[in-house]
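Below, in structure tokens: the form predicted on its own, a single chain.
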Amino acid sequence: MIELIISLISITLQTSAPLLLASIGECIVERGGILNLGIEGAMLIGAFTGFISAYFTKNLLIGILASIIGGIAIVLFFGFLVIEMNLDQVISALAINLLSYGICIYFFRIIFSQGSLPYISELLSPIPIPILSEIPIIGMILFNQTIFVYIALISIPIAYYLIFKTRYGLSLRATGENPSIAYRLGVNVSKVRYIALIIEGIFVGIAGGTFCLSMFNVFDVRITAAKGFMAVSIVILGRWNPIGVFGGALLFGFAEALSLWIGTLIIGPISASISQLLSILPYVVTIIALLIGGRKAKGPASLGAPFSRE
């Protein structure tokens, strides 16, 4: 029984990692007043570039780097639309999602023959941390994970310090509350937001790479499975605080891990139907959590609002 519980908690951390990474990135950007619903597309691009690079180079670390570059590129394009062109953030983000989907389908079909199913021969394995991984129970759960889980966990205190303990974080929060006043006080609003977007691009790129480099060894445009929209929900539930975001990511990660765990225990002719039914559990949890915990959530005052220096 203890082994099953340890396994469930360990899987929870693994399934929470991409959600936590994407949510941390979105939390930083939204603190600056930008609502990026396009992180679903950015994660998809990160997964695609990571898979393609790892497939042809046979090097998973190059795949991670390519995922980061892909995430940054698509997020910065979104930033150009909403910062320089001053377009509506929601519409621009939805356009980014559609564009990302189309790019992945188009280039995947060009690179590989139709009907073929390319795959990566190996995935990133867990990296046991010496000594710490030998601690009973805790070591097996926390210190025997993949690099993506370690990055996700380390990002929590780093993001918290960046937002609440640095001069840049002060400018970021001021920009999110009232960019016009922040601009009059000498804050370079565009620069602050672009830096936040680059940071988000790194996080969502890695989050996308997690799917193809450590969870699955194939690529499909459905691989992100609306995790980007979940990440936005987690930011709301976490009250735009990295610590709260961590709790929200664990909640949704646990729901997904639980559905996978129960699915493996069910055998028999109806197992496939029950497994498919359980796969909607994380999305049901998302809706319920938003209905309960998101009703009184109050984000940055200027979140999603356009800003022009003129």
Second form
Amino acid sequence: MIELIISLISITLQTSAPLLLASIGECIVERGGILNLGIEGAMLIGAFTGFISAYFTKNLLIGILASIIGGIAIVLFFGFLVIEMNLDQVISALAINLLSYGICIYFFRIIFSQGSLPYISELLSPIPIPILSEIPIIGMILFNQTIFVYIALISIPIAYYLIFKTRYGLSLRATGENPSIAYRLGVNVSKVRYIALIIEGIFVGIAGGTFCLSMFNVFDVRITAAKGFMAVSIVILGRWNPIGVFGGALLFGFAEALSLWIGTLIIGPISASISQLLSILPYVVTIIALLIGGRKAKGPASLGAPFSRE
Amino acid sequence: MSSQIPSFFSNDIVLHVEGIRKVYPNGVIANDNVTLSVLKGEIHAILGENGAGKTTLVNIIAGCIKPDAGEIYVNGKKVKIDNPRTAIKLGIGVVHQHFILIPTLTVIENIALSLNNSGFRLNLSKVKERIIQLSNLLNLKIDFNTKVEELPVGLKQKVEILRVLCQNANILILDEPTSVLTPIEVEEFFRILRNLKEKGCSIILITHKVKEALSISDRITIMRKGRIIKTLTPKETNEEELSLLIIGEKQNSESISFTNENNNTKKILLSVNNLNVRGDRGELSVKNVSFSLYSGEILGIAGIAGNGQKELVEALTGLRKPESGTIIIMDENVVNKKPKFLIKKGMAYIPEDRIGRGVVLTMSLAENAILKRFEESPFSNKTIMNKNSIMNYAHELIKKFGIIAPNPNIEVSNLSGGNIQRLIVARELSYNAKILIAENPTAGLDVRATDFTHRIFLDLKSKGVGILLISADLDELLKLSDRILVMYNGKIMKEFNRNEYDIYKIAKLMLGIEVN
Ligand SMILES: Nc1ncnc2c1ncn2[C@@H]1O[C@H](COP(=O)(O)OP(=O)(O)O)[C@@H](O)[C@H]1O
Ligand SMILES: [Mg+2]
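Same protein, the form predicted together with its partner chain this time rather than the form predicted on its own?
To see the whole picture, the full complex is given below, headed by that same chain.
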């Protein structure tokens, strides 16, 4: 029994990792007043560039790097639309999501025009941290995970420090509250926002990479499965605070882990249909959590509002 | 000191602007060939009525907007100020007409934000040291870790000045700083300015109040319609001359006559009993307020913004649900009734937030004019609007109320503040209201528009309308009201009849200082 619970917690960390990475990234840009609903597409691009690179180079680390670059590129393009072109953030995000989807389908078909489904022969394996991983029980859960889980966990204090303890973070928060006042106080609003977007690009890119490099060894445009939108909900539930976001990501990750875990417990003819039914769990949790926790959420005052210098 | 503009290369000139021109996208020429010098250690007032282009000039010097032409020199060197950061680096500190503070951040954080010190880490304790050093100068004793949104407006202004001082500014530009202060606060504010001047700061004081310019400044520059008219010293001029220079033409200035009749013969239009109202954050903002408004009187409510006036007005106009108490209009309790019902009952409302509550900016003048009556004939037959009658009606209002607009189809966002106010007044008076609730009706209006509004109020009063005038401008209340209630911290502190008016007593009560 204890082993089952350990495995449940361990799976929870794995399923939480991409959610956590994406929502930490989203948390940072939203603190700067930009609502990036294009995060779903950006995650998909991260998964795609990671998969392609890892497939051809047979090197998973290059895959991670490619995920980061893909993530940054697409998020910066979103930034160009909303900051430089001053387009509506929701409309731009819609365009980004459709574009990402299109890019992935198109290039996937071109690159792998015939033959069988491409796959990566080896996934990233867990890296046990010396000594720590030998602690009974906890060691197995916490210190024998893939690099993605470690990055995700480290991203929390990094984001917290960045937002609340640095000069950049102060400018970022001010920009999110009121960009024109921040501008008048001498803040370089565009620069602050581009930096936030680059950071989000890194995190979201890695989040995408987790799917193709550590969870599944194949690519499919459905692979992100609305996790990007879930990340946006997590930011709301986490009240735009990295620590709250951590809690939210764990909750959602747990819901997913639970559905996977129960699926493995049930044996017999109905097991398949039950586990299919359970896979709806994370989405139901999203809705319930937003209905309950999203009620009094008050984000940065200028979240999503357009800003131009004059 | 000479009134002439000193020689351009004089060492004493800290700031010189030359030939500044700004035309807004809507075609308004806000600044036209503006040339001006500011000397070291002087208080230089820029005086002009609303819309003269003062704020535009400030914004150009502050790097917030780009001029179409012109040059700026700081300490004799030509500079290009294309964003606010540059201005801050040059030692130009601006306290804008609308404060630039982030309400959810603390005082220290707000100030730290504008400081140009380097480093990745946020070192708030270093900023705090500097703040404490300079705050003595302003006689500002507050907890600098409070969030700015919790400060009253007078303190917010001090925080703004503190910020500018922390930036090491030696050229201070203050845009209409006294408009948010009570008479007592203004005196202290002027003392601070003189203090800063002693320390070698040059101060540009933007104002539309002649008396203030005369009392504090070393030189006065008059601006009208985007141009510089003249620079004078207070010694060589007087109130009357300045007023004429500001307006530019002789006004028909028969003064407003005040008539005060006995209330006994009049009937009560509105009576408020033990009203309690909660504010946005759930705090009790209006505490046990009771009063009656009679026909044919102007009842003034004095108080510094943020002492419950907003919540009171919102409760009276049906925009906010009171916690308890009654509001009786002509024998009917109207608590919990919708605005539409109150309008039918004869209540008119001139909101302070003209843009947010008074008009729909993206709709035309004509559409705004019938907003409250669009369901009535002849404007519509319940389903279809009658364009012709709406147009005719709008034309009529434009003429009667002197709204300056090319045609009734113009989008309201293209009208100036004074004209938007005329439009609101026109609409509110068009349905023969018996009760008028006016909230800071002349805030931000120039002399002419203010005078117009006051005349309308007195005319309504003589016709038996009861007017509840909520105003932060004490002069206005003293001039117009038959009675004044002073509101502080949600309570009515005292009632004054017209023969008991005493500006200092009222001002003290506004600050919460008890008087007998
Ligand atoms: N952003 C803007 N767009 C168009 N017109 C403007 C804008 N700001 C100000 N104006 C117009 O420019 C003129 C000068 O305004 P302003 O500089 O605010 O004057 P002041 O500060 O002296 O009252 C006014 O007629 C005003 O309506
Ligand atoms: Mg102004």
